[in-house]
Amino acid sequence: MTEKIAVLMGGQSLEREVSLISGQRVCDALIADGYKVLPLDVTTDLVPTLRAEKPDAVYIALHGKYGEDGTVQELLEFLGIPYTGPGVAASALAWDKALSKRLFVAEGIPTPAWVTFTADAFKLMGAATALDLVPDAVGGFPLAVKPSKQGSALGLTKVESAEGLAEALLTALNFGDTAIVEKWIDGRELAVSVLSGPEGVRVLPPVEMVPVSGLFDFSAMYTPGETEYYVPARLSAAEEAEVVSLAERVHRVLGCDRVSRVDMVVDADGVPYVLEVNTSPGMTETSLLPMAAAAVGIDFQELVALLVRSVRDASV
């Protein structure tokens, strides 16, 4: 009997439009592979539809809040429906960049020095009066300021001097209630995708991103021509081995299952620093996971089928 796969996409996050593109491409690939596909834009009808349709599995093509933070994963577990990507705890940990960075430090995983501010710290505790302490706390300018819980580099600002810090924090806090201020590391930006299942962990070739603007933000990610990509990344054999090992370690430390994408930067001395982890990687024409898979001969249709099979294998 043909398996029925529900593809969750859209939803209400700020990454809705990107998710719809990812979801449609996933649907097309699954149909071409012979699956019965149920495309679902996530609305209040989601639960009754899933209960009525009884899919064999769910492909989560959601990006951003509710799709990557453990919310939909917890709901699907309650309904007893297996799904692609990491589980509830790993999703929640990776989504909260401030929390995952604390775990990285505890596990000896290199990550840029940082401080965290909440909106309440500014409103109720006068945190704005201590912004002059930030540069010394993280090692000086330039700084990266970004929301702690957001994807696709939404709300990201590179800050070159003290004059721009307050405005950058306001921008970040427009996207969530917590902002991270971390040391900006000049170097090669990489995305390292990891696949895992009963047969073990497989790290795909690192992808190097070189944005024309110098900032790999939302526009650079999704506008063709705004970023140059190198697959595999321009690394020495020793650097690549270290990056691959680090990505696998991060995948395991966070407790990720099936797939993750570890974003990092390698500085001028060849030292890699982990920035964050994505547990629902994009599947658009410019997305990094499909690029990495293609570099080892896994085309898009095969990649999608592989991720769906990983759900079936895990539930056996």
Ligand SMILES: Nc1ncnc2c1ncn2[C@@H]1O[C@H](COP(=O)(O)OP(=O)(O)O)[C@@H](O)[C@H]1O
Contents of the next structure:
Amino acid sequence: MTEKIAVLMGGQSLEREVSLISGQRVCDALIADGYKVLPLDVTTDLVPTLRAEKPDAVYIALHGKYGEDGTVQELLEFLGIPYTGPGVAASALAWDKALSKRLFVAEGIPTPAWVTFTADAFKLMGAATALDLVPDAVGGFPLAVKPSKQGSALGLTKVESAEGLAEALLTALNFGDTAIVEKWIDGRELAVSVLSGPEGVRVLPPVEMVPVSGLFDFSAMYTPGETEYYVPARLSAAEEAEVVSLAERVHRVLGCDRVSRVDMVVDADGVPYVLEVNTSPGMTETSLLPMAAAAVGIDFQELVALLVRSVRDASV
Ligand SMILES: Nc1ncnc2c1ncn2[C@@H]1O[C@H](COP(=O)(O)OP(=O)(O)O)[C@@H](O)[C@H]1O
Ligand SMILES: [Mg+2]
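Cool, the form predicted on its own is there; where's the form predicted in complex with this ligand?
Now the full complex is given, and it begins with the chain already shown.
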């Protein structure tokens, strides 16, 4: 029997447009692979449609809030439909940078020094009166100010001096209820993709991103030509080994079975810092997981097939 796969895409997150591109490419790959494909833009019709159509599995091609934070995963478990990617707890943890960084520190995983502010700490507790303490708390300027739960560099500001901090925090808090202020690390930026299943963990070659503008922002992420990519990354053998083992540790610590992409920066001394983890990595033309897979001979169609074959059994 031909397996029917529902591909969830679009939805209401700020990364809707990116997800529609990922989703379309995933649909094409699944069709080419002989699956029966049901593309679904996520709306309030999602649950009745899934109940009526009874797909064998769901491919989650959503990015950002609701698709990557455990919301849709929780729903699919309730409906008993197997789905791609990490489970509820890992998704929720990885989506929350402030929480995952706490875990990194507890596990001895290097991550840039940071402080976290909720909007309520400003509104109810006078946190704004302590902003003067922030630069010293994280080791000085520049700072990365970003929403704790967002993606594609949305709401992120690089802050060079004290004047810019309050406004950057306001910007970040426009994108969610929590913001983090982090030491900016200058260095080589890497994305390290990890695949795992019953047969073990496989770390794909690190991809190095060099944005032409100097900042890996939304436009640099998705506009062909705005970023140069090096696969494998320009690392010494020792640096590469360290980065690869770090990605594997991060993947395990967050409980990210199936797939994750660990974003890092390696500073001038060769010290790697983990920025964050993505549990539904982009699948667009310029996306990093497909690039890393291609470097070891796994083409896009094969990558999608591999991910869809690894769906979790929702009945356990
Ligand atoms: N502390 C930091 N030091 C250097 N660059 C950073 C830092 N934080 C974020 N960036 C830059 O911003 C981009 C997006 O930040 P990231 O933490 O990966 O969040 P997301 O991808 O979820 O928006 C990174 O890929 C990197 O280019
Ligand atoms: Mg990132």
